[in-house]
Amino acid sequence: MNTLLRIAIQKSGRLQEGSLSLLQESGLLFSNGKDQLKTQARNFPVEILFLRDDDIPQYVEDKVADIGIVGENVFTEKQKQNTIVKRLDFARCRLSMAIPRSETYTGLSWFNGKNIATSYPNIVTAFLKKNNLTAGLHEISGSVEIAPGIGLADAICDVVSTGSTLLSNGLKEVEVVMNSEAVIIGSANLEAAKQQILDKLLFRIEAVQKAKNNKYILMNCPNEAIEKITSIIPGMKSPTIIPLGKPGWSSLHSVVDENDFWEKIDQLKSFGAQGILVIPIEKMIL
């Protein structure tokens, strides 16, 4: 029998969608209706377990499945034995304390003999005693933010990415207590066939997680520009400069980190580029 990595998976939720995204723009082949609970991918030595999220870190440190892709604040919450493999930079978020918008929030002694609603009271426990505090806890395993106004509590910790949900509930953020964002945890000692899979896998995530932050750029140039234009946009190793017909001109093609990209844009300009034009990557292979 062939050797699987399993991954597992959230089964419905704000994580699902990225998760899976991230593994076809990876080259998985697999099916992925509705209702069901694993699928093996056709081109790639893995199965994907479809799990409730808050299950995932017991799956993984049970070795039901190899790896698992959850929420930051899952895995902190959780405390199984697991590590984070690979950070994977979508599904950001924060866990946040937050109080009714009628009261005045006076700092985090606000928080001393008030009780606060959550579904991560590890999390709310570790934030309470670091900052010498203390409080009730009342464990909810959802709608949070209705806590305080049925009057079951004073305040929430709850996960916060707009703060729409908190602003229809007559809530506010007052003390981030974590940002999270989507992780792949792993056990220890996975074993040798696995691992190779696994590094295969991660070396296919990489690339794509590159393509996304950067953006392929071409432009046209004059040829005394073009020390100064390479200098702040080098490439990978360093830019293609293509003579043009034009005599004296260049067509210059390199990579621009997406984050710099509308600063280097203006001085790409202010050096003469003209024609500038900017092409998402799809993967990136250093």
Given for the second form:
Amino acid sequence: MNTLLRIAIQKSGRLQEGSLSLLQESGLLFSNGKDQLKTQARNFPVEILFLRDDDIPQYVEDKVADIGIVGENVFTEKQKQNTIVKRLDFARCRLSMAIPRSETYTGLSWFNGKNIATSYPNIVTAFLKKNNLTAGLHEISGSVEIAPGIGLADAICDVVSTGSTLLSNGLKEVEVVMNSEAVIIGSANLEAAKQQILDKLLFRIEAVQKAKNNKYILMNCPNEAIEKITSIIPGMKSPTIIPLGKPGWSSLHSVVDENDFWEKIDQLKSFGAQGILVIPIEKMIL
Ligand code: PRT
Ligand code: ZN
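How about the form predicted together with phosphoribosyl ATP, since we already have the form predicted on its own?
The next block holds the full complex; its first chain is the one shown before.
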């Protein structure tokens, strides 16, 4: 039988959409029925398992799955023999300490002698230890934000994204314990055939990630501006320059980083560029 790389992803929840689109954008074709627990890609040697995110680190440690996609918060909390293979830049959030808004926060020592409700006992224990704090822990698996309001705890440690859940429960964020994003985790020693499949998949994922961070940019510019423009958007090797029908003008094509293209566009205009088009890139291989 041919070797398959087994990938565990979240069955439903905040990581599901990002995980599925990552695999699909990497060119994998597979069915994704609502009640399916596993599926095999039609065009790539991969089997996908749909699981609860909390179970994924254990499955990977036990080698039931070869790799898995989880939040870094879950990876850190579970303390399994896994490593982070790749950061995925989605499902960004933070794990934070929050206390009732009515409390005056006096700094970390505020937590001494307090009770903290959390679903992340290992991370909180390490955080308390690092800061020489002594506090009680109350482990609960969900709806952590209501714990102070119902008298179960003085403070919480939970995942925060926009902060609106904290706000609507009368809490305020006072310490960020860790930042998190979706990550691919893997067990240490993959057999060679599986490692080869993983390397192929990672190559594709990187091409998709690079493409997302870059845009294809085209513009018309006076020939005397070409050098200045090239210095700020050198592209992958150098820009493509095609003469226009209008003498003294060229069409210049290049690639620009998503994060600074607004700033660059202002510069380009000041150099005399006109008719600037910015187009998404689907895959990018350097
Ligand atoms: O069923 P299963 O166990 O698989 O899923 P789950 O319910 O345990 O996890 P899920 O789907 O809620 O989250 C999966 C992962 O998404 C988490 O482990 C984080 O890594 C990441 N993530 C990103 C988040 C959030 N953003 C987030 N906002 N996880 C949870 N939240 C919660 C937050 O705690 C709050 O209660 O969403 C609520 C809204 O957040 P605010 O701050 O925007 O109001
Ligand atoms: Zn979960």
